[in-house]
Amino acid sequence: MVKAFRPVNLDEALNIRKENRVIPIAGGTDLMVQKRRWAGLTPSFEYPLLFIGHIEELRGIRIQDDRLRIGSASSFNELLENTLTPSVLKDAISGMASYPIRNMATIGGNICNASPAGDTLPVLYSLDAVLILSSLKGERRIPIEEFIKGPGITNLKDDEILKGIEIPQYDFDLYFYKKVGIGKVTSLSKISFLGLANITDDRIKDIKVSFGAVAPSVVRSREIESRIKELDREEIVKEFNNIKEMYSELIAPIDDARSTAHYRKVISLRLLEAFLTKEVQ
């Protein structure tokens, strides 16, 4: 039998988290797969479960202080159905799993699972998402790229719970999102790519580029983005090979059951080319 806690509010959950070694669980769609055993057997967890998906303080999608605030226990279907959710995030979510799974799966779980192939992660990286981590000592905020340290490894402390995600209200002239996966409706990601750009007087005023499933964590380089800014459309084409080479050094995929490293790298760079030399044009 699996021991579990079901606190009534966030304060109780944080007290349990501080006093016990537990595994926080909201929808559980990732954890139940990771901990599964032979058919008919209860999944095996090394520590008691802390159910948090029902806690009101971890739910809701709203504008607060000119930022979009998403509760970590918000399900993917709730995000899809909410008018405040950015279109690019909806695009990423709509290609995930099946409707029943999206009813259970939460954005906080997708983040804390810290998979390089996590579908929402390239979007959250490009949108400069900041995570709100709660403990009995208070709250701390940390950019998502500092929170995820590697596959399955995060900056979450033993006494903390991911409370929410804050996203600046950006307005981009264009976005180019592509996911290459296995299957269609329940597509497992081989590669995901997101490009966002603002163009004024034929020049790139702002640009954000992220790749998923091609390195231990999402690939995004603010340094390369800063080099692209202020280039005009003709200069983008002329400089593309240099830009491609810089990103090529960061893209370090692996061979696994979903795809090969070679395929991932080639397709990632082709998506980059499609964005910079076609979409931006």
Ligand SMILES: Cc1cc2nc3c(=O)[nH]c(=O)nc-3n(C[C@H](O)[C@H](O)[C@H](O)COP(=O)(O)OP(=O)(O)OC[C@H]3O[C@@H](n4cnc5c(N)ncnc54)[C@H](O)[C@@H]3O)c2cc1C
The other form holds:
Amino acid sequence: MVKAFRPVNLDEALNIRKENRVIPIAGGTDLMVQKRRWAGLTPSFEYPLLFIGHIEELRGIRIQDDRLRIGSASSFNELLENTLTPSVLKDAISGMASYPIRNMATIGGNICNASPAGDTLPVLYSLDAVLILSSLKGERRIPIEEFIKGPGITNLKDDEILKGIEIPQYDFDLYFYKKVGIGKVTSLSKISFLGLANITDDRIKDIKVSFGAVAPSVVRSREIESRIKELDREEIVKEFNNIKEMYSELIAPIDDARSTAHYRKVISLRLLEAFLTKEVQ
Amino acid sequence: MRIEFTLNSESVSIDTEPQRRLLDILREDFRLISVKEGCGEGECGACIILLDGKAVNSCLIPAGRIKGSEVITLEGYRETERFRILMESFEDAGAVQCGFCTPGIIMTVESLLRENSNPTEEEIKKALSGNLCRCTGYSMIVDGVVRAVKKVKNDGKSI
Ligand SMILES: Cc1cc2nc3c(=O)[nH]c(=O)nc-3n(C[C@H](O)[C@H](O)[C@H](O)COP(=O)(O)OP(=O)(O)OC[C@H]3O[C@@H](n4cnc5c(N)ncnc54)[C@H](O)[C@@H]3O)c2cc1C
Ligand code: FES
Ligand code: FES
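Let's compare: the form predicted on its own is above, so bring in the form predicted together with the ligand.
So here's everything in the complex, that chain up top.
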């Protein structure tokens, strides 16, 4: 059996993807850990690997049609170094993993791995990121919240490769990002919280709230956000308990090695409170 | 899979399984034993080498990825002037005890210095966040790097 493919460009990669059952590998920082065996032993995979990290069409960060286009194989350090990267995304990335891991790990891998603790995910949900998926049939675009179905489960088709991420240009006057982990870096999130807001004269023109690691996938509710937008700042404080109740129903954390469900729920709702009743005020 | 790459300034070619770890290739096929296996899962930094000039954990790099790339381990790096300065500064600072973590730390520092020849203490600490040391308590290591950066500044050479 062929153990791996190393295509020279995206077209060749998509042809291989169509003809064979393969596992795309970009930075390998999730796959190589998932498939590791004893020291000195070669990791074993169920299907041949398809190396894609070096493919030119999957790289680069640029503005195109008024939107930010991030190639899926961009590493976290490339994103940190680029002036086009939104500062909320940079904040989340700089608290992730370690410097050498960030040289390898890609944003596309973080999305396709679809871990509830994936740290770029709450940011990408809040920024209304759209994913560009390529296959021989062409490209399709899908909002990130429709792509991620659950822990490790995505809507990626067997013949597709995630080509890039598109982020509309936004202007926020306020953002509040918190990652709660054991140490400052190298620890996976117990919880992460991101609130973005645009406030003009006392009115909330726009608000986006995302929670990471508190449910099978990121929690963001456009419905609750539009209710909050109807309120002015004072009303938000008065209505806070109702808003909290609504989010509380969506937050369904689990107990695991990193934290307990109870802790996650209590702390994530406190972060919501800090954002809505302090930061936004 | 046949894989050609540059290893410590020499062109090499190997025939190996594409999912085999670079760590094992370096230690077993080339006997470059400065590259250590601590955790095997990206957490400790003992296996860090330079891949195309950047520090990466070789325990997480499958062979198929390095085709056409440049790999540098401590065995190649020790021929450089910068290594000499770092070695002296690490000695002065008492930054090496058992030495298991040291090769990975030196390679990480080299990657940092290639990006930023005059890092602050804070930047040095951040870059070393993925290197565990069970002996020194880290402050001596950071001090070693700070001394090297200063030494070069005083010499008027750029590091
Ligand atoms: C020590 C350590 C610390 C870490 N810390 C953090 C952390 O703080 N926060 C965090 O969120 N993560 C962390 N991670 C996890 C990991 O680094 C990230 O999830 C990373 O973004 C994965 O990217 P990758 O390119 O390495 O993924 P890979 O391992 O290459 O791939 C991951 C998955 O995505 C698929 N895939 C990748 N690219 C594509 C594509 N373009 N199209 C289709 N499918 C694709 C692969 O098939 C695979 O299923 C850590 C990992 C390690 C080892
Ligand atoms: S052995 Fe690679 S990071 Fe620990
Ligand atoms: S000197 Fe012993 S682990 Fe660092």
